[in-house]
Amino acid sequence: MAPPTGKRVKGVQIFRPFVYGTTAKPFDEKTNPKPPGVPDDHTHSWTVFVKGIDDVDITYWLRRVQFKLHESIPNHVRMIEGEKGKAFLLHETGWGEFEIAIKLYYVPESSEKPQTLYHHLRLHPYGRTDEEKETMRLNGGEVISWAYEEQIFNEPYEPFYEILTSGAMPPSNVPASGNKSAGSKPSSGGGKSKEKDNQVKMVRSEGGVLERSAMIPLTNRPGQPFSVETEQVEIKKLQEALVKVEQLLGKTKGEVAAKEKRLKELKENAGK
């Protein structure tokens, strides 16, 4: 971690979406055929990752990413350096599942310690039922096992706060100096010209996300399975399971009233 260098921009926390996760595959001679060298025992390739949502780059806020494998693996620790516009990618085989550490190195920019997260390795169909687990097994054997996380940065120091919302929003939404909000960046100062060579030109991706922001996709695409769509049909899981859960509160609340209601008829009655 580097020194930290200027001051923290007070009262402002940023966050970036990214996911992360394994994704497998059996060896099949057709489908997916097993290399030379590969281990006799071995049933799967799988390749575990970090990477934006909608695949934006990263590499601005992360440096490097570190996979901690089972300790049977040869070189169970593996450093990936971040390349720009690329996920942090690592491929292996084998035949069982174990937890993967996965360690996040921030841009030294940040001044911030790295973080670290957890993963289950899936090389077999899995879901809540039988028929999540049916439609995985109909995915041409691929088992996907992705979670989406939030990075979230809080009160993080001028330079940093610069690269993380540079090319976020247009010029034109730069606000005054003392007037500053997580989807802005401050005022750097030097006059027209330094600001003109110092803007990251904006991107979007496939998806529609903005490079450099907090957004995510509107509607899902192969491969990209995160988006505001997802999070609608959560949010209405998540409605129709509170519904479902105070239909039973208030038919446990009915049955529990009525059988006070007997057990003080029978107390009245034994009381005679």
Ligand code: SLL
Second form
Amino acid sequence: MAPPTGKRVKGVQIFRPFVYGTTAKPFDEKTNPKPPGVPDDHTHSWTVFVKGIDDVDITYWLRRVQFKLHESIPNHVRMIEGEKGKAFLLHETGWGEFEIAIKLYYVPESSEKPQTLYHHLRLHPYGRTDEEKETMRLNGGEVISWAYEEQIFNEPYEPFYEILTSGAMPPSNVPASGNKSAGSKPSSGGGKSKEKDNQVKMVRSEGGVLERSAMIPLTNRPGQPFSVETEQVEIKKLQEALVKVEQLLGKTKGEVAAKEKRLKELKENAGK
Ligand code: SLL
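Could I see the form predicted together with this ligand next, after the form predicted on its own?
Expanding to the full complex; the earlier chain stays at the top.
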């Protein structure tokens, strides 16, 4: 960790959404053949990852990630260095589920200590019903266990604050034409002022997110389940559950009142 530089920006909290988790696939001759050299008892290939929401770059705040795997796995502590625009990924094969310790190392400018989160590797879908189990499957067979998280930077140091807020931009992986539909003018090519280009690009494209922003996508897209749309569905589910709970509460209260009344009557009769 680098020594702190500058002052902390008081009263400011900055958050950045990110996604982490595992994706597993059973070996099968046709769709996922076992590569040579993989031990006989290994049943699945799997990946653990930390990445930006909508696959945007997060290496401007996250420098490296250490994945601590089960001790039965050779060389079980792995460090993955950030590469701009890429997810922090680790591919493995195995037979069992276990908890992975994911240690996040921030960029030196942040002067933040590393933080660890824990994730259970899922090889088998779980749930009370087949339908629930099915929600863990993607692309016909992959078992996904993904989590949305927000990294909070509380009163960041000034240089880090500058990095965090140095200007939202469209993800590098969005083709230039993708910006047009969001109302931006096509870039006028080389030799123009950088500032002007940045202004043109500062537009959210097709419901996606801008890099170096705290946005989440407006809608779901393949492989991107965390969005405003998902949030709305979850809110609706919670509201419906609340209505149900209130109905049950009302019913139970009615039953209690009836029983109390009956008890009172019985006591009165007994006293006669
Ligand atoms: C279980 N408590 O019993 C867990 C342990 C260990 C998984 C799971 C070995 C991989 C390798 C592997 O998959 N270990 O040998 O490279 O389910």
